[in-house]
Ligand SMILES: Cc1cc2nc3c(=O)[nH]c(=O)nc-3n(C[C@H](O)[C@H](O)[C@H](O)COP(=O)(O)OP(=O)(O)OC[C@H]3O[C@@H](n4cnc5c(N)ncnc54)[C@H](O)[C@@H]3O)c2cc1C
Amino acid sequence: MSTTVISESSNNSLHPITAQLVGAASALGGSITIICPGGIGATDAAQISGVSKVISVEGGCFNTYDCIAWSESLSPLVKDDLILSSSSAMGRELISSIAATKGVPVVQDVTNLAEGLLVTRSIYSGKAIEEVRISSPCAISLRTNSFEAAGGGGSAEITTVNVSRDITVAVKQALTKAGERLDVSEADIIISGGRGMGEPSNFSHLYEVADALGAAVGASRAAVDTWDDIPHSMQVGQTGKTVTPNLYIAVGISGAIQHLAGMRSSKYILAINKDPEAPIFSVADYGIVATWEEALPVLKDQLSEILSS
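Go ahead and give me the chain we just looked at alone, the form predicted together with this ligand.
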(Lines of atoms letter the chains of each structure in order from A and count residues from 1; the text may use other names and numbers.)
(Lines give C-alpha, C1' and ligand atoms only; values in the text may rest on other atoms or scores of the structure.)
Protein backbone atom coordinates (compact mmCIF):
# COMPACT_ATOMS: atom_id res chain seq x y z
CA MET A 1 0.00 0.00 0.00
CA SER A 2 1.39 3.40 -0.91
CA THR A 3 1.19 6.15 1.69
CA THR A 4 1.14 9.93 1.77
CA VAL A 5 2.49 11.41 5.00
CA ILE A 6 1.48 14.96 5.91
CA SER A 7 4.55 16.28 7.68
CA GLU A 8 4.40 18.00 11.04
CA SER A 9 6.46 21.06 11.84
CA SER A 10 7.20 23.10 14.92
CA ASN A 11 9.23 26.30 15.18
CA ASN A 12 9.79 26.31 11.42
CA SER A 13 11.47 22.92 11.28
CA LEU A 14 10.45 19.31 10.82
CA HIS A 15 8.92 17.74 13.94
CA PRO A 16 10.35 14.32 14.96
CA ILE A 17 6.88 12.69 14.73
CA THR A 18 7.28 12.89 10.94
CA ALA A 19 9.95 10.15 11.08
CA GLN A 20 7.58 8.08 13.26
CA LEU A 21 4.85 8.44 10.63
CA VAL A 22 7.31 7.21 7.99
CA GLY A 23 8.29 4.33 10.29
CA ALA A 24 4.64 3.27 10.59
CA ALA A 25 4.13 3.53 6.81
CA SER A 26 7.32 1.55 6.07
CA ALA A 27 6.04 -1.38 8.12
CA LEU A 28 3.09 -1.63 5.68
CA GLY A 29 5.34 -1.58 2.59
CA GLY A 30 4.79 0.42 -0.59
CA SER A 31 6.03 3.83 -1.63
CA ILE A 32 6.00 6.77 0.76
CA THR A 33 5.45 10.39 -0.25
CA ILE A 34 5.82 13.20 2.28
CA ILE A 35 3.87 16.42 1.75
CA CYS A 36 5.37 19.42 3.56
CA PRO A 37 2.82 22.25 4.03
CA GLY A 38 4.54 25.59 3.49
CA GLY A 39 7.68 23.73 2.43
CA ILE A 40 8.80 23.57 6.06
CA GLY A 41 11.35 20.83 6.74
CA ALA A 42 11.35 19.48 3.16
CA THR A 43 15.14 19.00 3.09
CA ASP A 44 15.10 17.08 6.37
CA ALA A 45 12.07 15.06 5.25
CA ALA A 46 13.97 13.94 2.14
CA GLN A 47 16.64 12.43 4.38
CA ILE A 48 14.30 10.13 6.26
CA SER A 49 15.04 6.57 5.22
CA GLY A 50 12.38 4.86 3.09
CA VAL A 51 10.85 8.02 1.63
CA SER A 52 10.43 7.96 -2.16
CA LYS A 53 9.32 11.51 -2.76
CA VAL A 54 8.88 14.83 -0.97
CA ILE A 55 6.40 17.43 -2.17
CA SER A 56 7.26 20.86 -0.82
CA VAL A 57 4.04 22.87 -1.05
CA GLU A 58 4.67 26.59 -1.09
CA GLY A 59 2.04 29.29 -1.28
CA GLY A 60 0.83 32.42 0.47
CA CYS A 61 -1.89 30.61 2.40
CA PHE A 62 0.75 28.80 4.48
CA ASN A 63 1.83 32.03 6.20
CA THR A 64 -1.02 31.73 8.69
CA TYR A 65 -3.09 28.74 9.67
CA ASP A 66 -6.41 28.25 7.91
CA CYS A 67 -7.43 24.60 8.05
CA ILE A 68 -9.72 24.71 5.00
CA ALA A 69 -7.37 26.72 2.77
CA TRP A 70 -4.52 24.36 3.68
CA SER A 71 -6.56 21.24 3.10
CA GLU A 72 -7.88 22.49 -0.25
CA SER A 73 -4.32 23.26 -1.34
CA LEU A 74 -2.94 19.90 -0.20
CA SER A 75 -5.79 17.48 -1.03
CA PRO A 76 -5.28 17.44 -4.83
CA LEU A 77 -1.63 16.42 -4.24
CA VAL A 78 -2.63 13.36 -2.20
CA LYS A 79 -2.72 10.39 -4.58
CA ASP A 80 -2.21 7.44 -2.24
CA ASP A 81 -4.68 5.08 -0.58
CA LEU A 82 -3.40 5.77 2.91
CA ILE A 83 -2.97 9.26 4.36
CA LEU A 84 -1.08 9.64 7.65
CA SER A 85 -0.64 12.66 9.92
CA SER A 86 0.28 13.29 13.51
CA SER A 87 -2.56 13.51 16.03
CA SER A 88 -1.51 16.96 17.23
CA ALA A 89 -4.35 19.50 17.34
CA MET A 90 -3.40 20.79 13.90
CA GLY A 91 -2.65 17.32 12.50
CA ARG A 92 -6.12 16.11 13.44
CA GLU A 93 -7.88 19.13 12.01
CA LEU A 94 -5.99 19.05 8.77
CA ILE A 95 -6.38 15.31 8.16
CA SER A 96 -10.12 15.50 8.99
CA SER A 97 -10.59 18.17 6.41
CA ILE A 98 -8.43 16.41 3.81
CA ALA A 99 -10.32 13.14 4.43
CA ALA A 100 -13.68 14.90 4.05
CA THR A 101 -12.53 16.66 0.88
CA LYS A 102 -11.43 13.34 -0.62
CA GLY A 103 -14.49 11.51 0.70
CA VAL A 104 -12.52 8.95 2.71
CA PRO A 105 -13.03 7.97 6.37
CA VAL A 106 -10.63 9.07 9.10
CA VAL A 107 -9.63 7.41 12.38
CA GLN A 108 -7.68 9.52 14.86
CA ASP A 109 -4.99 9.11 17.48
CA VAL A 110 -4.06 5.57 16.59
CA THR A 111 -1.43 3.74 18.65
CA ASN A 112 -0.99 0.63 16.49
CA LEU A 113 -1.35 0.05 12.78
CA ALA A 114 -1.32 -3.39 11.14
CA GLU A 115 -2.06 -4.78 7.72
CA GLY A 116 -5.65 -5.30 6.80
CA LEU A 117 -5.89 -2.25 7.96
CA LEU A 118 -6.34 -2.92 11.62
CA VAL A 119 -5.84 0.03 13.90
CA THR A 120 -5.82 0.35 17.67
CA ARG A 121 -6.88 3.38 19.65
CA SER A 122 -7.74 4.23 23.19
CA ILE A 123 -11.34 5.24 23.92
CA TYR A 124 -13.34 6.54 26.90
CA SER A 125 -10.34 8.42 28.30
CA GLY A 126 -8.15 5.34 28.29
CA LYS A 127 -10.74 3.15 30.04
CA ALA A 128 -10.95 0.83 27.02
CA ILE A 129 -8.95 -0.10 23.93
CA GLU A 130 -10.68 -0.34 20.58
CA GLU A 131 -9.50 -2.31 17.58
CA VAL A 132 -11.01 -1.04 14.34
CA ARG A 133 -10.90 -2.40 10.80
CA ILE A 134 -10.82 0.34 8.20
CA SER A 135 -10.82 -0.18 4.45
CA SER A 136 -8.61 1.96 2.27
CA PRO A 137 -8.59 4.58 0.87
CA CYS A 138 -8.57 6.17 4.29
CA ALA A 139 -6.86 8.68 6.57
CA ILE A 140 -5.31 7.94 9.95
CA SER A 141 -3.62 10.17 12.53
CA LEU A 142 -1.00 8.57 14.76
CA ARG A 143 -0.17 9.25 18.38
CA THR A 144 3.30 10.57 19.20
CA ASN A 145 5.84 8.09 20.59
CA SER A 146 3.75 5.06 19.63
CA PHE A 147 5.70 4.10 16.49
CA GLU A 148 9.36 3.43 15.87
CA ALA A 149 10.88 6.33 13.93
CA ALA A 150 12.46 5.63 10.54
CA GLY A 151 16.19 6.35 10.46
CA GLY A 152 18.12 8.88 8.41
CA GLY A 153 20.33 8.50 5.38
CA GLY A 154 17.64 8.80 2.71
CA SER A 155 17.85 11.01 -0.34
CA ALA A 156 14.38 11.39 -1.75
CA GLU A 157 13.70 13.72 -4.65
CA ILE A 158 12.05 17.01 -3.63
CA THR A 159 9.40 18.51 -5.90
CA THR A 160 8.30 22.06 -5.19
CA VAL A 161 4.69 22.90 -5.96
CA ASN A 162 3.13 26.34 -5.76
CA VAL A 163 -0.51 26.34 -4.77
CA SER A 164 -2.46 28.67 -2.59
CA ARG A 165 -6.17 28.76 -1.87
CA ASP A 166 -7.80 31.90 -0.55
CA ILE A 167 -7.49 32.43 3.17
CA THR A 168 -10.87 33.02 4.84
CA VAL A 169 -9.58 33.11 8.42
CA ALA A 170 -7.65 36.36 8.93
CA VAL A 171 -5.33 36.66 11.93
CA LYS A 172 -5.93 40.10 13.48
CA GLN A 173 -3.54 39.93 16.38
CA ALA A 174 -1.46 37.54 18.43
CA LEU A 175 -2.72 37.60 22.01
CA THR A 176 -0.05 35.48 23.61
CA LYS A 177 2.89 33.92 21.92
CA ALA A 178 3.21 30.20 22.11
CA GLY A 179 5.53 29.48 25.00
CA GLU A 180 9.22 29.60 24.31
CA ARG A 181 9.21 26.43 26.30
CA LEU A 182 8.61 22.95 25.03
CA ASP A 183 4.91 22.12 24.87
CA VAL A 184 3.67 19.11 26.86
CA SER A 185 2.32 17.53 23.68
CA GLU A 186 5.82 17.47 22.19
CA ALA A 187 7.90 16.33 25.12
CA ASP A 188 9.46 12.97 25.93
CA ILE A 189 9.54 13.88 29.60
CA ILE A 190 6.92 15.96 31.42
CA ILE A 191 6.91 17.26 34.98
CA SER A 192 3.50 18.53 36.09
CA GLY A 193 2.43 20.43 39.16
CA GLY A 194 -0.92 20.48 40.90
CA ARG A 195 -2.65 22.45 43.59
CA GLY A 196 -0.20 20.88 46.04
CA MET A 197 2.47 23.29 44.71
CA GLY A 198 0.79 25.88 46.95
CA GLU A 199 1.57 28.93 44.82
CA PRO A 200 2.24 29.48 41.12
CA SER A 201 5.69 30.91 41.88
CA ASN A 202 6.67 27.48 43.21
CA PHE A 203 6.44 26.15 39.66
CA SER A 204 9.97 27.58 39.30
CA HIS A 205 11.16 24.43 41.09
CA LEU A 206 9.48 22.33 38.39
CA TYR A 207 11.11 24.43 35.67
CA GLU A 208 14.52 23.82 37.21
CA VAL A 209 14.00 20.06 37.10
CA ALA A 210 12.56 20.38 33.59
CA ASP A 211 15.61 22.29 32.39
CA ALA A 212 17.93 19.59 33.76
CA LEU A 213 15.94 16.89 31.93
CA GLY A 214 14.94 18.72 28.75
CA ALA A 215 11.37 18.23 29.91
CA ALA A 216 8.14 20.21 29.46
CA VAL A 217 6.15 21.52 32.41
CA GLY A 218 2.46 20.65 32.70
CA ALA A 219 -0.27 21.27 35.26
CA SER A 220 -3.50 19.90 36.67
CA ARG A 221 -6.77 21.68 36.05
CA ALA A 222 -6.92 22.81 39.67
CA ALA A 223 -3.60 24.60 39.14
CA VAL A 224 -4.76 26.15 35.85
CA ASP A 225 -8.11 27.24 37.26
CA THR A 226 -6.71 28.61 40.50
CA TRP A 227 -3.71 30.54 39.17
CA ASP A 228 -3.75 32.99 36.24
CA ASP A 229 -0.02 32.47 35.71
CA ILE A 230 -0.57 28.84 34.75
CA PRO A 231 -2.12 28.86 31.25
CA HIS A 232 -4.61 26.31 29.99
CA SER A 233 -2.08 25.25 27.34
CA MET A 234 -0.22 23.51 30.18
CA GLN A 235 -3.24 21.51 31.35
CA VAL A 236 -3.05 17.75 31.14
CA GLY A 237 -6.23 15.72 31.34
CA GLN A 238 -9.63 15.17 29.94
CA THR A 239 -10.26 18.85 29.20
CA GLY A 240 -6.58 19.54 28.60
CA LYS A 241 -4.00 17.64 26.61
CA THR A 242 -3.59 13.90 26.32
CA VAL A 243 0.08 13.07 26.63
CA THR A 244 2.12 9.90 26.26
CA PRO A 245 5.70 10.78 27.23
CA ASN A 246 8.32 8.25 28.21
CA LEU A 247 8.31 9.70 31.71
CA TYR A 248 5.56 11.69 33.46
CA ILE A 249 6.38 13.19 36.85
CA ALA A 250 3.32 14.30 38.85
CA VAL A 251 4.06 16.62 41.75
CA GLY A 252 1.34 17.64 44.22
CA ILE A 253 -1.35 16.15 41.98
CA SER A 254 -3.99 13.97 43.62
CA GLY A 255 -4.73 11.88 40.51
CA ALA A 256 -8.41 12.59 39.81
CA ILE A 257 -9.89 10.40 37.07
CA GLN A 258 -9.99 13.38 34.68
CA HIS A 259 -6.27 14.00 35.18
CA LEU A 260 -5.44 10.31 34.73
CA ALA A 261 -7.38 10.39 31.45
CA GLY A 262 -4.70 12.62 30.00
CA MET A 263 -1.54 10.89 31.23
CA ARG A 264 -2.16 7.29 32.27
CA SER A 265 -0.74 5.95 28.98
CA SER A 266 2.66 7.46 29.72
CA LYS A 267 5.39 4.83 29.60
CA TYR A 268 6.62 5.50 33.15
CA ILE A 269 4.96 7.56 35.86
CA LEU A 270 6.66 8.99 38.92
CA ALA A 271 4.41 10.54 41.57
CA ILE A 272 5.52 12.80 44.39
CA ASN A 273 2.74 13.47 46.90
CA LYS A 274 2.63 13.94 50.64
CA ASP A 275 -0.57 11.90 51.01
CA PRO A 276 0.19 8.14 50.94
CA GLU A 277 -3.46 7.49 49.96
CA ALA A 278 -3.47 9.81 46.92
CA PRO A 279 -5.03 8.00 43.92
CA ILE A 280 -2.10 9.06 41.69
CA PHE A 281 -0.05 6.32 43.38
CA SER A 282 -2.36 3.68 41.87
CA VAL A 283 -1.05 4.45 38.36
CA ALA A 284 2.52 5.34 39.34
CA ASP A 285 5.42 3.02 38.54
CA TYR A 286 7.41 4.84 41.17
CA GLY A 287 5.79 6.67 44.06
CA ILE A 288 7.49 8.88 46.59
CA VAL A 289 5.50 9.86 49.66
CA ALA A 290 7.02 13.23 50.55
CA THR A 291 6.33 16.92 50.21
CA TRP A 292 7.74 18.55 47.10
CA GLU A 293 9.62 20.94 49.39
CA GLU A 294 11.61 17.93 50.62
CA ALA A 295 11.78 15.87 47.44
CA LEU A 296 12.48 18.36 44.63
CA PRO A 297 15.81 19.72 45.97
CA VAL A 298 17.14 16.15 46.24
CA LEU A 299 15.82 15.36 42.78
CA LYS A 300 17.55 18.43 41.33
CA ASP A 301 20.86 17.53 43.00
CA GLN A 302 20.69 13.94 41.85
CA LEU A 303 19.92 14.91 38.29
CA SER A 304 22.71 17.42 38.02
CA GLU A 305 25.06 14.81 39.42
CA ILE A 306 24.18 11.99 37.04
CA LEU A 307 23.54 14.14 33.97
CA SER A 308 26.89 15.91 34.28
CA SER A 309 28.84 12.70 34.80
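Numbering follows the first chain given and starts at 1. Definition used throughout: the rigid core is the maximal C-alpha set that superposes within 1.5 Å between two forms. Since the structure is predicted, the reported quantities are computational estimates derived from the model, not experimental observations. Compared with the form predicted on its own:
Superposed on the core, the two forms barely differ at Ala139: its CA moves less than 2 Å between the two forms. Core-superposed comparison between the two forms: the Cα of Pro297 travels 2 Å or more. Once both forms are fitted on their rigid core, the CA atom of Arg92 lies less than 2 Å apart between the two forms.
Right, and the form predicted on its own of this protein, after the form predicted together with this ligand?
A single chain, with no partners or molecules, comes next.
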Protein backbone atom coordinates (compact mmCIF):
# COMPACT_ATOMS: atom_id res chain seq x y z
CA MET A 1 0.00 0.00 0.00
CA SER A 2 1.37 3.40 -0.95
CA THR A 3 1.16 6.14 1.68
CA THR A 4 1.39 9.92 1.70
CA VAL A 5 2.61 11.50 4.93
CA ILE A 6 1.86 15.15 5.62
CA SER A 7 4.89 16.34 7.60
CA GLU A 8 4.70 18.50 10.68
CA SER A 9 7.16 21.25 11.56
CA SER A 10 8.15 23.10 14.71
CA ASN A 11 10.46 26.11 15.08
CA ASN A 12 11.12 26.05 11.33
CA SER A 13 12.39 22.46 11.34
CA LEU A 14 10.95 18.98 10.93
CA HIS A 15 8.97 17.79 13.95
CA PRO A 16 9.92 14.32 15.31
CA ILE A 17 6.32 13.12 14.77
CA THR A 18 7.09 12.94 11.05
CA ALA A 19 9.53 10.05 11.60
CA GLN A 20 6.87 8.37 13.74
CA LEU A 21 4.34 8.69 10.92
CA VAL A 22 6.86 7.09 8.56
CA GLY A 23 7.46 4.32 11.10
CA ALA A 24 3.74 3.57 11.19
CA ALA A 25 3.50 3.61 7.39
CA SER A 26 6.55 1.35 7.02
CA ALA A 27 4.81 -1.37 9.02
CA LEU A 28 2.14 -1.52 6.32
CA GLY A 29 4.64 -1.90 3.47
CA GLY A 30 4.64 -0.09 0.13
CA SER A 31 6.09 3.22 -0.97
CA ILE A 32 6.04 6.30 1.26
CA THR A 33 5.90 9.90 0.05
CA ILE A 34 6.33 12.83 2.44
CA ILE A 35 4.74 16.18 1.57
CA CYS A 36 6.43 19.10 3.34
CA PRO A 37 4.23 22.23 3.51
CA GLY A 38 6.33 25.32 2.94
CA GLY A 39 9.33 23.12 2.14
CA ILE A 40 10.25 23.05 5.84
CA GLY A 41 12.38 20.05 6.75
CA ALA A 42 12.41 18.54 3.27
CA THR A 43 16.12 17.65 3.44
CA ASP A 44 15.70 16.01 6.84
CA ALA A 45 12.58 14.18 5.65
CA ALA A 46 14.53 12.70 2.73
CA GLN A 47 16.97 11.16 5.21
CA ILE A 48 14.28 9.17 7.06
CA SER A 49 14.63 5.46 6.38
CA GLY A 50 11.91 3.96 4.21
CA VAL A 51 10.89 7.18 2.46
CA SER A 52 10.64 6.86 -1.33
CA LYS A 53 10.06 10.49 -2.24
CA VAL A 54 9.74 13.95 -0.69
CA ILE A 55 7.64 16.72 -2.21
CA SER A 56 8.68 20.16 -0.99
CA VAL A 57 5.69 22.46 -1.55
CA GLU A 58 6.67 26.12 -1.55
CA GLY A 59 4.52 29.24 -1.78
CA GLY A 60 3.51 32.37 0.06
CA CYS A 61 0.41 30.72 1.52
CA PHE A 62 2.64 28.69 3.86
CA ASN A 63 3.98 31.77 5.67
CA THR A 64 1.05 31.48 8.08
CA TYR A 65 -1.29 28.57 8.65
CA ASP A 66 -4.58 28.73 6.79
CA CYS A 67 -6.36 25.39 6.52
CA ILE A 68 -8.24 26.15 3.30
CA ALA A 69 -5.22 27.60 1.48
CA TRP A 70 -2.95 24.78 2.61
CA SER A 71 -5.48 22.11 1.70
CA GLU A 72 -6.06 23.59 -1.77
CA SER A 73 -2.30 23.60 -2.39
CA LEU A 74 -1.54 20.13 -1.00
CA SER A 75 -4.56 18.05 -2.05
CA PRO A 76 -3.67 17.83 -5.78
CA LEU A 77 -0.28 16.39 -4.82
CA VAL A 78 -1.75 13.55 -2.76
CA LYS A 79 -1.82 10.50 -5.05
CA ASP A 80 -1.80 7.56 -2.62
CA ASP A 81 -4.66 5.59 -1.08
CA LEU A 82 -3.53 6.19 2.51
CA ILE A 83 -2.90 9.67 3.94
CA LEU A 84 -1.28 10.13 7.36
CA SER A 85 -0.85 13.19 9.56
CA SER A 86 -0.24 13.86 13.22
CA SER A 87 -3.21 14.34 15.52
CA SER A 88 -2.10 17.82 16.57
CA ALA A 89 -4.76 20.51 16.29
CA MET A 90 -3.34 21.60 12.93
CA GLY A 91 -2.80 18.04 11.70
CA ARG A 92 -6.35 16.99 12.51
CA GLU A 93 -7.86 20.00 10.79
CA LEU A 94 -5.63 19.82 7.72
CA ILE A 95 -6.08 16.09 7.08
CA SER A 96 -9.86 16.48 7.49
CA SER A 97 -9.87 19.19 4.83
CA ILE A 98 -7.68 17.15 2.47
CA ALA A 99 -9.86 14.07 3.01
CA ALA A 100 -12.99 16.10 2.23
CA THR A 101 -11.37 17.41 -0.96
CA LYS A 102 -10.37 13.90 -2.02
CA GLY A 103 -13.75 12.47 -1.01
CA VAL A 104 -12.33 9.88 1.40
CA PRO A 105 -13.16 9.07 5.04
CA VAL A 106 -10.96 10.21 7.91
CA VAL A 107 -10.22 8.56 11.27
CA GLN A 108 -8.71 10.76 13.97
CA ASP A 109 -6.33 10.24 16.89
CA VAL A 110 -5.33 6.65 16.16
CA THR A 111 -3.01 4.98 18.67
CA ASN A 112 -2.31 1.74 16.80
CA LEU A 113 -2.25 0.91 13.10
CA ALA A 114 -1.88 -2.72 12.03
CA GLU A 115 -1.70 -4.61 8.76
CA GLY A 116 -4.99 -4.63 6.91
CA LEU A 117 -5.74 -1.13 8.22
CA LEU A 118 -6.87 -2.33 11.62
CA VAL A 119 -6.90 0.85 13.72
CA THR A 120 -7.24 1.47 17.43
CA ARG A 121 -8.30 4.68 19.14
CA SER A 122 -9.84 5.81 22.40
CA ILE A 123 -13.45 7.00 22.45
CA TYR A 124 -15.86 8.52 24.98
CA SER A 125 -13.15 10.75 26.46
CA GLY A 126 -10.82 7.81 26.91
CA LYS A 127 -13.31 5.60 28.73
CA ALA A 128 -13.35 3.00 25.97
CA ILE A 129 -11.07 1.67 23.26
CA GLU A 130 -12.40 1.20 19.73
CA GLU A 131 -10.83 -1.24 17.31
CA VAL A 132 -12.08 -1.13 13.74
CA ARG A 133 -10.91 -2.25 10.33
CA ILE A 134 -11.17 0.39 7.60
CA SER A 135 -10.66 0.23 3.87
CA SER A 136 -8.61 2.45 1.60
CA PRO A 137 -8.59 5.09 0.31
CA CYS A 138 -8.71 6.83 3.67
CA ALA A 139 -7.02 9.45 5.83
CA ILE A 140 -5.75 8.85 9.37
CA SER A 141 -4.26 11.11 12.02
CA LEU A 142 -1.90 9.41 14.48
CA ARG A 143 -1.34 10.33 18.10
CA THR A 144 2.15 11.60 18.93
CA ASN A 145 4.52 9.14 20.65
CA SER A 146 2.24 6.16 19.96
CA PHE A 147 4.43 4.77 17.18
CA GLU A 148 8.10 3.91 16.92
CA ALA A 149 9.97 6.42 14.80
CA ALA A 150 11.70 5.31 11.61
CA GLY A 151 15.47 5.60 11.67
CA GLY A 152 17.81 7.69 9.55
CA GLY A 153 20.08 6.86 6.66
CA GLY A 154 17.56 7.40 3.90
CA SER A 155 18.29 9.19 0.64
CA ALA A 156 14.91 9.88 -0.97
CA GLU A 157 14.62 12.13 -4.01
CA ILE A 158 13.23 15.61 -3.39
CA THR A 159 10.81 17.26 -5.81
CA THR A 160 9.99 20.93 -5.31
CA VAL A 161 6.61 22.30 -6.38
CA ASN A 162 5.95 26.03 -6.12
CA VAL A 163 2.29 27.03 -5.79
CA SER A 164 3.04 30.70 -5.24
CA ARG A 165 0.99 33.23 -7.16
CA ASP A 166 4.11 35.37 -7.33
CA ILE A 167 5.64 33.84 -10.46
CA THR A 168 8.75 36.02 -10.15
CA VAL A 169 9.60 34.41 -6.82
CA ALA A 170 8.93 30.92 -8.19
CA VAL A 171 11.13 31.41 -11.25
CA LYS A 172 13.97 32.92 -9.19
CA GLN A 173 13.90 29.95 -6.83
CA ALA A 174 13.88 27.50 -9.75
CA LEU A 175 16.83 29.18 -11.44
CA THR A 176 18.72 29.34 -8.15
CA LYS A 177 18.25 25.61 -7.59
CA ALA A 178 19.24 24.85 -11.17
CA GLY A 179 22.35 26.99 -10.82
CA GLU A 180 23.38 25.01 -7.78
CA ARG A 181 23.42 21.80 -9.83
CA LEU A 182 24.52 22.88 -13.30
CA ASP A 183 27.99 23.54 -14.64
CA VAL A 184 27.13 26.26 -17.14
CA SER A 185 30.37 25.74 -19.06
CA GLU A 186 29.25 22.22 -19.92
CA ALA A 187 25.47 22.60 -19.77
CA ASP A 188 23.27 21.39 -22.57
CA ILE A 189 19.76 22.73 -22.18
CA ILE A 190 16.42 21.89 -23.79
CA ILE A 191 13.16 23.80 -23.42
CA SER A 192 10.15 21.88 -24.71
CA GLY A 193 6.54 22.84 -25.25
CA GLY A 194 3.37 20.82 -25.23
CA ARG A 195 -0.19 21.24 -26.31
CA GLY A 196 -0.63 23.50 -23.31
CA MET A 197 1.11 26.20 -25.36
CA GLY A 198 -2.25 26.74 -27.03
CA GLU A 199 -1.11 27.11 -30.65
CA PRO A 200 2.12 26.62 -32.59
CA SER A 201 2.80 30.35 -32.97
CA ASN A 202 3.30 30.53 -29.20
CA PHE A 203 6.43 28.39 -29.55
CA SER A 204 8.11 31.67 -30.54
CA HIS A 205 8.26 32.43 -26.81
CA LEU A 206 10.18 29.20 -26.24
CA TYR A 207 12.64 30.15 -28.96
CA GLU A 208 13.23 33.52 -27.26
CA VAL A 209 14.14 31.79 -24.01
CA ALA A 210 16.21 29.22 -25.92
CA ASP A 211 18.17 31.99 -27.66
CA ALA A 212 18.99 33.53 -24.27
CA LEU A 213 20.17 30.17 -22.92
CA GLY A 214 21.78 28.78 -26.04
CA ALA A 215 19.30 25.94 -25.79
CA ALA A 216 17.43 23.68 -28.19
CA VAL A 217 13.64 23.68 -28.49
CA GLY A 218 11.71 20.42 -28.26
CA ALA A 219 8.08 19.38 -28.23
CA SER A 220 5.81 16.70 -26.87
CA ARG A 221 4.13 14.12 -29.09
CA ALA A 222 0.77 15.78 -28.41
CA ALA A 223 2.09 19.05 -29.83
CA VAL A 224 3.64 17.34 -32.87
CA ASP A 225 0.47 15.35 -33.60
CA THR A 226 -1.79 18.37 -33.15
CA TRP A 227 0.07 20.99 -35.19
CA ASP A 228 1.66 20.54 -38.60
CA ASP A 229 3.87 23.55 -37.86
CA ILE A 230 5.68 21.57 -35.13
CA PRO A 231 7.85 18.99 -36.97
CA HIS A 232 8.44 15.45 -35.78
CA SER A 233 12.15 16.24 -35.57
CA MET A 234 11.38 18.28 -32.43
CA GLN A 235 9.61 15.46 -30.63
CA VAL A 236 11.04 14.28 -27.32
CA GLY A 237 9.78 10.94 -26.07
CA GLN A 238 9.68 7.20 -26.55
CA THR A 239 8.64 7.56 -30.21
CA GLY A 240 10.80 10.64 -30.71
CA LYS A 241 14.20 11.52 -29.31
CA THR A 242 15.61 10.38 -25.98
CA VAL A 243 17.49 13.25 -24.36
CA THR A 244 19.68 13.57 -21.25
CA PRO A 245 20.51 17.28 -20.94
CA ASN A 246 21.73 18.96 -17.78
CA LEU A 247 18.58 21.09 -17.75
CA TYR A 248 15.21 20.17 -19.25
CA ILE A 249 12.43 22.77 -19.09
CA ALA A 250 8.96 21.40 -19.82
CA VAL A 251 6.33 24.04 -20.57
CA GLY A 252 2.67 23.12 -20.95
CA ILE A 253 3.50 19.41 -21.08
CA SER A 254 1.27 17.14 -19.01
CA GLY A 255 3.81 14.32 -18.92
CA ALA A 256 2.46 11.30 -20.77
CA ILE A 257 4.41 8.09 -20.14
CA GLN A 258 5.98 8.10 -23.60
CA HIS A 259 7.27 11.65 -23.10
CA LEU A 260 8.68 10.90 -19.65
CA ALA A 261 10.52 7.93 -21.10
CA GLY A 262 12.43 10.27 -23.38
CA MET A 263 13.56 12.89 -20.85
CA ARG A 264 13.35 11.61 -17.28
CA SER A 265 17.12 10.95 -17.22
CA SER A 266 17.83 14.68 -17.50
CA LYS A 267 20.07 15.92 -14.70
CA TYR A 268 17.66 18.66 -13.65
CA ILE A 269 13.99 18.99 -14.70
CA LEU A 270 11.94 22.17 -14.38
CA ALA A 271 8.22 21.82 -15.16
CA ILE A 272 5.76 24.65 -15.75
CA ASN A 273 2.12 23.62 -15.92
CA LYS A 274 -1.16 25.15 -14.78
CA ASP A 275 -2.47 21.74 -13.65
CA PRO A 276 -1.01 20.81 -10.24
CA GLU A 277 -1.97 17.17 -10.90
CA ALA A 278 0.00 16.93 -14.16
CA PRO A 279 2.16 13.75 -14.17
CA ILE A 280 5.20 15.81 -15.25
CA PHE A 281 5.52 17.00 -11.64
CA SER A 282 6.20 13.42 -10.52
CA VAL A 283 9.62 13.50 -12.23
CA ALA A 284 10.39 17.23 -11.94
CA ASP A 285 13.03 18.50 -9.55
CA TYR A 286 11.21 21.82 -9.49
CA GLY A 287 7.63 22.50 -10.54
CA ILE A 288 5.87 25.82 -11.03
CA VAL A 289 2.07 25.76 -11.08
CA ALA A 290 1.30 28.51 -13.59
CA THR A 291 0.33 29.11 -17.20
CA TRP A 292 3.06 29.61 -19.77
CA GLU A 293 1.77 33.15 -20.29
CA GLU A 294 2.54 33.92 -16.65
CA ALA A 295 5.83 32.08 -16.36
CA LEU A 296 7.75 32.53 -19.61
CA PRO A 297 8.03 36.36 -19.58
CA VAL A 298 9.37 36.20 -16.03
CA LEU A 299 11.73 33.37 -16.94
CA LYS A 300 13.07 35.39 -19.85
CA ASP A 301 13.55 38.52 -17.70
CA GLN A 302 15.32 36.61 -14.94
CA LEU A 303 17.63 34.93 -17.44
CA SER A 304 18.46 38.30 -18.95
CA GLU A 305 19.42 39.61 -15.51
CA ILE A 306 21.58 36.57 -14.81
CA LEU A 307 23.35 36.70 -18.15
CA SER A 308 23.98 40.45 -17.95
CA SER A 309 25.40 40.37 -14.42
